[in-house]
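One chain comes next, on its own, written out as structure tokens in the form predicted alone.
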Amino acid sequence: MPAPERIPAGSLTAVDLLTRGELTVRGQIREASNAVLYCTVAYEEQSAACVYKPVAGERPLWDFPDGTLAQREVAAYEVSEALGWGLVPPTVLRDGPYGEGMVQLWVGPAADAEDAAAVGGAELLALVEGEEPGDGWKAVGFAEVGEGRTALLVHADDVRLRRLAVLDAVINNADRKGGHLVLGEDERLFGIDHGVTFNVEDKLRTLLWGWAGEKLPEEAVDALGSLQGGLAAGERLAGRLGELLTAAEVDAVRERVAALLAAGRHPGPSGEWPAIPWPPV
């Protein structure tokens, strides 16, 4: 597969190119879940490297309605741009040779590269003897690492993780592995994989628990009241929402916003539901 080609500045944006291009499939990602093929998209003489994940290709879930979670990856992508931080890559919802699907800018190594998708999670989490996470790292739990002996998991003392951290308390990500951050050109850390998030119930399952109960940095808490500005009636992204998920789900964003600005703190878990995703990577 070729390397992603840069999209020449002062040209058509990420999402114009996503969206106005032809899409041409590559080959197939196989690990992933659902059907993941990987492409290059196309227009004039501008071209870039791309994910298309059609929506023919998403297994149902017991708690997901089915064919949505295209729309959730582009919620995602619409709530990360309104926080100002870019924490995921530019992602459109648009036809494709399978159908309308999610299209979203490759972001990292070509996808021949090995151990493409984790290379973010490689650099950023890890497991440690002991029951201290170390300088520079927060603490997750204790995990099974064979023959009856537990490490503790730990993950950066990182502002980018940070502020992923935010963004899946707001989109209530259901699926934070470590396999999904990415390390981009400059160190720029992305987060993909949003196609189970914004249920209306507490789904978060996240390896990002390191902050739990602490006090919300001041720019997170600047973002956040931006994007309460951004979710009132009326105003763009409560209408680009309300195109992609249910009018409850979108309420939901309201209220879990709402509830982070009043408590001022990062989330814990709720004790209702797994903690970390499994396999956790």
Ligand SMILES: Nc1ncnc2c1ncn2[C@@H]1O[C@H](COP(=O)(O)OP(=O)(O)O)[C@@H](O)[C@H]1O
Contents of the next structure:
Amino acid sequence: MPAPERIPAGSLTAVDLLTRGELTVRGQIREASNAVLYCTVAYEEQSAACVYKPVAGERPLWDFPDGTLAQREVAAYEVSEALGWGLVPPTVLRDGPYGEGMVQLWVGPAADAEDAAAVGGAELLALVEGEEPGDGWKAVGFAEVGEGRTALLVHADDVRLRRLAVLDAVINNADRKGGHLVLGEDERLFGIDHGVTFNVEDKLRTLLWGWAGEKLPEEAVDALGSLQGGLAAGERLAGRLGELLTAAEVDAVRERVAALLAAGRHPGPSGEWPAIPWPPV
Ligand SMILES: Nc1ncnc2c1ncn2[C@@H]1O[C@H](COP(=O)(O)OP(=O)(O)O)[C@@H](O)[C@H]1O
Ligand SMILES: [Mg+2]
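Just the form predicted alone so far, so send over the form predicted in complex with the named molecule.
Up next: the whole complex, starting with the chain shown before.
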């Protein structure tokens, strides 16, 4: 095999660094349901923190084929890039100390920071008394909060969350909960943990139902239009998704994008699947 081409340090993109850098495991994220390893990746003088989820550490699920979650995470990144909103941290598929897996740039405070667990988008979600979400909030639904009491679950009426809701509708995300929202530098919002996505069945399960049935904003229609172009046969994105997903799953992405554009509205729950992940954080 020829040696990999050298690229001058300093000109590396995050994807290049994640792909070519040397991966060193620093620790394991304990609360995770799959093997999620906190790592550093280094190439010459550049380095970054990242997560590595080896395929071998994936917990089997009844409704997704075994050993495919890492590919789905990378496919979610590719679709996010095509929408142009940078919602998913750079994510690649590569070999690592425990075999092939997904490697994703770490966003938000370092894992060893004391408040690492508190970096989620918790302030974007709330439980409120009464039946009205209040100014600046959107209602998700009523939730049991113990002792027979219910409260209204709400999320912020926030442009970043609204974009994420559009991404989730496209990738058919079955697990958009509070802990999968991460605030990075400059108030940038990222979505993480996209292993249970791209099913051919409708599995959208999310906290971000606040815009269900509402007209899509113009920027979403534009972004979906360019995504649709990228999904046409022969385009780079279509080819890339074809490497990561089954042909039926790629077709289902095209169908969801076409349906969103035809309806011009945010989707509502299908009714066949619990629409809210529990617990919500
Ligand atoms: N790219 C990332 N940047 C920052 N934190 C992350 C990232 N990926 C995962 N984490 C942290 O690790 C935890 C577990 O990761 P997650 O992707 O949710 O794993 P699992 O598939 O096991 O649920 C997350 O809740 C989050 O706190
Ligand atoms: Mg998770």
